[in-house]
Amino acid sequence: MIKLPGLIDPHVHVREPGQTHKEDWDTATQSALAGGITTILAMPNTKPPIFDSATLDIALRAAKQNARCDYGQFIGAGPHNADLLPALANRAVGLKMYLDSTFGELRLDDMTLWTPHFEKFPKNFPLVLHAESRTMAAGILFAAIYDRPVHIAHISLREEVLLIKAAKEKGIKVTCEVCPHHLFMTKDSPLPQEEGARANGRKEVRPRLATKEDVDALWQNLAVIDCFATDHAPHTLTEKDSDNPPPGFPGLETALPLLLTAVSESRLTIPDIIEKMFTNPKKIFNLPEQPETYVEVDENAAYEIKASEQFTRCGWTPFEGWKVKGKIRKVVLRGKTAFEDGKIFAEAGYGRNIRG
């Protein structure tokens, strides 16, 4: 056995309010206690998004009454509320900006609209940026003009770590995270499909999976890369497969069992699992301590990853049949068993509000 503290992932999609059927706190955070995870932070673009504080009041009353591992909410920049958005700060885990790839309210498609954002959001908080390919670069760039940190969601591409890098060695404040669909998967990868599904509807994700330059490209520049995160966003097999898949993979309960495979042939420490999901996610979000937690991993077991043995609600996942090793035994979450051999222990109700 070995010993891990309580691991972080800060991008995770809970889908409460608005998209029960897919996820909730209660079925998000049993899957992250399964994964080893005891704390998540929750992405805005649910609906309603969150972005004002009657929303941020939905989200955080569902999380007091359902959460089993502790949280925190982000709030999501739209174009008409950035002089809202400094007041609720202190609620909130960070603001969520979509430069790419969103719709509805809290679309930035213009970048007058994050003018206001880098200028009025207390720098104390965290930007957080989905930004991909050249918006990375033009957010990048609003970092080095408001003199403020940025932190970029799920980099995928080896132009998108290559630059981080040369503007770290240039120091401008920006850190990034990557996910395990995007170290482990490349666009040619294939998935479990059940006969007569849509092709290629399971493999839809934002940002997209890359080549094999892109994949190599990450793992040659680890030490860029400062958080692992799941990028958790659920959506049913009836959704996946249908004539409009939405874009997204389940991810809580795969990460550390392919990281720990990763450490198994050399590619990865267990230092640097430490490192990329709890020491730094806990500096750049600025969250606090966990007493008596800790997550107990058998790293000699083998075995497959089963869609069926999962605690997501959404019953599938992208790495169906994969062969990893290193299996979540045990997670203590401030003193309390809160999983154990295949059963959670936490109550609904029992995860804490971070910035509570």
Given for the second form:
Number of protein chains: 2
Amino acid sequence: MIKLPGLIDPHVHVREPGQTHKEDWDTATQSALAGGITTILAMPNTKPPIFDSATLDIALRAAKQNARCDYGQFIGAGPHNADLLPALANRAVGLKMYLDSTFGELRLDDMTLWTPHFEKFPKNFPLVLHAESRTMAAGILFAAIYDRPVHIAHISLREEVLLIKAAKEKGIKVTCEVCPHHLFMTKDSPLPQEEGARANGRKEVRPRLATKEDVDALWQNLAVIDCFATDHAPHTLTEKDSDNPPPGFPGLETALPLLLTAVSESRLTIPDIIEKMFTNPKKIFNLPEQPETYVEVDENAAYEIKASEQFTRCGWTPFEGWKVKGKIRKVVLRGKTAFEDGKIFAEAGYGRNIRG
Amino acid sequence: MIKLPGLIDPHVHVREPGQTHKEDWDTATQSALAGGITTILAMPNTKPPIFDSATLDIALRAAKQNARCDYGQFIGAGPHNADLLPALANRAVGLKMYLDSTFGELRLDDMTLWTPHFEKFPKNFPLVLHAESRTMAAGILFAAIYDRPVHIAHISLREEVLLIKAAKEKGIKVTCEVCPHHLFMTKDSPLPQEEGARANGRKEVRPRLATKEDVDALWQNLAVIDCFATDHAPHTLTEKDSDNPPPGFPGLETALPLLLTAVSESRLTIPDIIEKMFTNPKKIFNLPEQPETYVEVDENAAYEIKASEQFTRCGWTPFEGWKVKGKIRKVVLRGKTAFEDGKIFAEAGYGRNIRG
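Having seen the form predicted alone, I'd like the form predicted together with a further copy of the same chain now, please.
To see the whole picture, the full complex is given below, headed by that same chain.
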């Protein structure tokens, strides 16, 4: 039995408000606890997005009522809200900026729209960037110019990890996270697909699954990677197998088993997991202590990943059938057994806002 | 009569080798002299591109034989030539990196391909980047990380000039140039078109003509702009009016008259022109003195721009019919009258390599 601290997932799409047929605060936090995660940081691109006082209230009210693990809520940077966000900063975990691939109220096409957020959002709260490839480089330049830290979400490419390495060596304040699916899958990994469904709908994820060279570069540069994050992005199987499959994978319940399996294969160490799923995210996002909180895993328990045994509402996993080694036995959160042997014991509303 | 120094155009497509039906060293340098320009810096994306010792020889041999004004030749960064370019640096004016929109041997898609050039090209020679918008920001980050100056070619957007301003204020070593067509035209400017030709073929240029807001931002931030450059990119009218019009405008003979017209309208000053077409490019590209060299312009002479009176081989101008005020009367290059009252007097071969 290995004892880990309560883990932190800095990148979770809870889907509430707006898309609770995929997930909500109740199911997302059950899924987190079952995955050994006692704090989730929720992304703001819900429907509506969390991007002003009223929408932040909606999210925090739902979380307060239904969350079973601790949580923080990101607010989203939009083209018109830079002036009003600083007043909301201390109720949120930080600011999320969608600099690539997002439409609607959080779209920030023109770099001049980035500037007021970099200038105005309080410097003691993190800026998290969805920014791929050259856009990521642009975001890091903004960090250098405005002399404030940025955290790059879900890097997946060799060029990204190598540029972050060079920027860190230069002293630029940049941190980053990698998702398990970008560590354990390539664009050529087969994913199960329903017969008659649109080809590769289940494989759709952003950033896309990358090449073997990209995956190898991530593993070779683990020291550059500050956090593991799931980018838990649940969609139903009906949606994934439709003509217009939305991008995203669930990931809360599979991250730790996959990483423990890598430990069993000597590709990773337990201290790596603690550093990247506890120490670093706690520091980067300035999270409070969780007293009497820990996770017990049986590092020798081998099993097969099955969506049917998961708590996420979406009902599938891209890792279906994968054989893993390392099972989460028990999660204690603030003195209370929150999960044990496949059952959730924390009640809806037990979770606390990390900025509460 | 105003006397100016011999002007420098740091961005010229001579089209030789490979496309001499559009232009060659003889006609390009006649066009330059008629425009008051006594030094042109030639871009390397010819056919073949200038990207190794053999191709550099081809370009320099043609230039030596036919250039009528002084010149420098850029070499082009490719995915495989970073190791061999340092040995060629002192025969070239600098390194041109195509980080956007170019195909073939000079394509540098992946940012990991930029790194060896930033690391290896001698630091006392300039790096010029074709890099728009976010790619430009990425290029500036590389300048910051590798602590060497970059010069951004033909900026056209508000977001670009404002980001360069911020980067300069931060102390990052970046300079930039703007083309007259991006100062005097917007995407809505009408361009004459032959009947039956593909709509807007003549308007094709990269970077594209921008919005009025972009143009206004360039004028409002003239202090940020280090150089005026023509990006003289001649194509024949047959090509421009074809189904697949290549992007590019000729510009050598129209730049100075257009800028002098702006002076007559009090939008610009003569010292601005001297700074951005002589002092700054001379410094950025480390160009030698041209003794006994000057340009005489009649600041009061009004005339109409006509392609039929130009020396460029391409046979058209996007400014056809524009009324300008300020005419180039005489150009003296190293003691010799090279151009006077519409006639070229410098002979083919009179021009010298600025790295000679």
